[in-house]
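Coming up is one lone chain in structure tokens, specifically the form predicted alone.
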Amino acid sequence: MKKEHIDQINAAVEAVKKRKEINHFYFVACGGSMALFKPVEFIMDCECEIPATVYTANEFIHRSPKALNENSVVISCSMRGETPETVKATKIAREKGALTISMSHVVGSSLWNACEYPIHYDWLEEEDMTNHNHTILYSLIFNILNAISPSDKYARACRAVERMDAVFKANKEKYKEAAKEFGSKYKKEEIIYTMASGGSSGPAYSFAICILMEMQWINSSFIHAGEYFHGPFEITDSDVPFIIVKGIDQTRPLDERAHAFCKKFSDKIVLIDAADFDMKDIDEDLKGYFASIVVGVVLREYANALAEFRGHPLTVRRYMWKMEY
């Protein structure tokens, strides 16, 4: 990891570490960058006394938490750092008194100058994915989990970053094939679903609504394999395409009932098991969370092949960034 990020987290987590008293961690984006925060949000619930939520910006903005203080942990992201409602949210943060702690690519961004203490992370383009978004947060919430109650686990955690860049390279490689055949597969399907749950719904839902249905243009949703039963099985069908995640984090069981049941009907399953993922470096009570980044990273492959088989670049916006909205 850069030594500018190692500063900047640093910082952020010593100002965490002099809050006497922390009531809550609020995580706040929009798309994409929200759903960046949901494994995050898993590992706070799952390690962490003090409540964690993640927000929609515009609604953190509109709900105007009531237990939002000077006592609260705010950390917001945009990559660009200019989405209007995440730099709203954290100025209001900021005004009641809440710790601002901003990740956005772009350094002298609104966002940045927004918050308290801001980190830059690397794009998708550079060379060493230990810099990118998901990794710099991992590496900012396992140091403050130590600093708040330290642990041996936390801090084999955050060492565990550092070795994260060879575990991606690993499972981009190992995917490539079977990316490269979705791709061909699924190029023509109008629709397609996507379930996952635990840490792994976060990189799901930014699956569907970011890459399917933003820059691929295809009708689709993400599905909580918890909340499948419970509505959504109704449209379980042979010819109805289904990616479906299974972490190995507390909540595979959840993921496995929903697979049992999904393929009995469906002739479409698209099947990334995290328990195939090779992650012989990382340790085995940390594989559950870590395999929730590494998800997003073979799901991006997916997405790199689904774009050039449909000829459809991952950059062609209709709307975005084109117009006032």
Contents of the next structure:
There are 2 protein chains.
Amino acid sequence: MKKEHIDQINAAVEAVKKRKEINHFYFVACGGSMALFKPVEFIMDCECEIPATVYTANEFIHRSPKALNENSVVISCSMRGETPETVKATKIAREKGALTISMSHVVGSSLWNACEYPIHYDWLEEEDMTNHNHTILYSLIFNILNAISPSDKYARACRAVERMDAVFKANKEKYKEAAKEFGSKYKKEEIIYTMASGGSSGPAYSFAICILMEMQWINSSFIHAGEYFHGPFEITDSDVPFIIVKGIDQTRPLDERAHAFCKKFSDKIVLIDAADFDMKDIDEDLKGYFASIVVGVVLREYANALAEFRGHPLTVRRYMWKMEY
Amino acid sequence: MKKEHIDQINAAVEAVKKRKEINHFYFVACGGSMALFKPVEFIMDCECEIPATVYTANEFIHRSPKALNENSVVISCSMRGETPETVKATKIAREKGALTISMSHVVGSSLWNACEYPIHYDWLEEEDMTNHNHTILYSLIFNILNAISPSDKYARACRAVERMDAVFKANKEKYKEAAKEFGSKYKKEEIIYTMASGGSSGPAYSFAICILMEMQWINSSFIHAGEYFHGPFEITDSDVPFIIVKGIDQTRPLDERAHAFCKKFSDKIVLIDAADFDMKDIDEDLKGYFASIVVGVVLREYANALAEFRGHPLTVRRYMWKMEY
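Switch from the form predicted alone, shown above, to the form predicted together with another copy of the chain and output its structure.
First the chain shown before, then all remaining chains and molecules of the complex.
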């Protein structure tokens, strides 16, 4: 991890330490950046008694949570740092006395200037993925957990972040062919569902709304594997495609159950099983949490392949950035 | 409200009062019953500093929130009271010392017996909707809020529940023709999106997964109106149908923005605007919260009409109740 990022994370964590009684962690962003927070919301809920909640930024602004005050920590994120709702939410939180930490790829962006503790992250153009959004966020969160309740586990997790570049690359390579097969086989589908639970809900939701709907104009919906049996499973049929993620965290039994049922009735299942991931030397008790962000990296390969086979680049939009909305 | 229900709610509220320091309200259920909790999660977040979180039951079981303990209140719900995940989640919560309150239509069901404070609710076969699930839940929640932090507003809300039967019926009648028009016009659609924010996220999610996917085998997805502009809006096209709910609670600006954009590019918008509801003599400062449950009642009319025009009764299933899963 670059010194710049370490320093920014350390400054934020020191500020968290200084807040004596934290009442709530709010994770605020939109779309893909919001999805990024789902795995850490999961981690916080499993590891920490302080409530942690993800909000889409405009809901956060207008809902105006009653508990938001000087004891709160608000962590927001926007790639370009110019998402108006996220910038405004951060400003409101800061006005209310909350500690504001924001992640952005662009130093000096509106979000960067709105918060007290900005943290930069690299993006696709950087070969080394150690400083990408998910790893920077994991470093921040495990450092915060270690500050609140010091433990060997969190200290090891902070160090594990440094080993994730190799893990990401090994799995990008490992899934290259499977991704191509997916692109070739599913290029003409008009609807593709995604399904996951636990920490992997984030990347599966992101794939549905950012890749399929936004970047490919393919109908989609993220289905929580636990909810599948309480409505959505009735849509299952031989010709209905599902991308199913089986995580290796605490909620894996939900994914296994959904997959076991779905494969009986759909002939179009794309399975991403984190148990097959090459997790290298990530400690056993941390693999579940870290696998959730590997899911996102692997799914990005699937997105690239789908775009290639469909002749529809991931950068094409019909509305976004082209008009006021 | 029947004496039976009042007594059950009072017993639960007295038990909540006796817990000195409540650290978290957990709302636990599956599918439609889980969706029922979304408006009250919203109300709690706006009105109360104690965190309140909705979980699908199996995620709650396996995630096992760290904060779940004897200071927690777990409110669960299952129509028949036999949803295995919800029963198990309630048992686990009770074992951990949490106060358990469960709502069920069936007295003596497994859920009824699993919890400490069971509350019965009537269902469709009962003409008087005062004791249906949403009104019973609202009565419980506003009584709890009034116990935690007594106020005229919450006392008025508790009384307002008694006037909701008339509100429901007025709006069922008001939307009868619009519902038929919807059924007739949209009966051949293969995908229909639903969109809402705030408290109305619950009924809009429920319509997507329980009515469209489960009971009509129509592809669907609930899109949060705040998330629409961060991915899903790129799927908008002249022939893509959206049911858009405009609530009258704090997040209405999100719905208005999504509707204003969507109607420019889709010729198939079904708008349910709560500003048009006949809210009778519900107090101005409570209308927003209560309108969210009217949305559910109005959408049920749309469901009935759609089923009628499609010749596909809402009771038909291909998997549910027919096999092990």
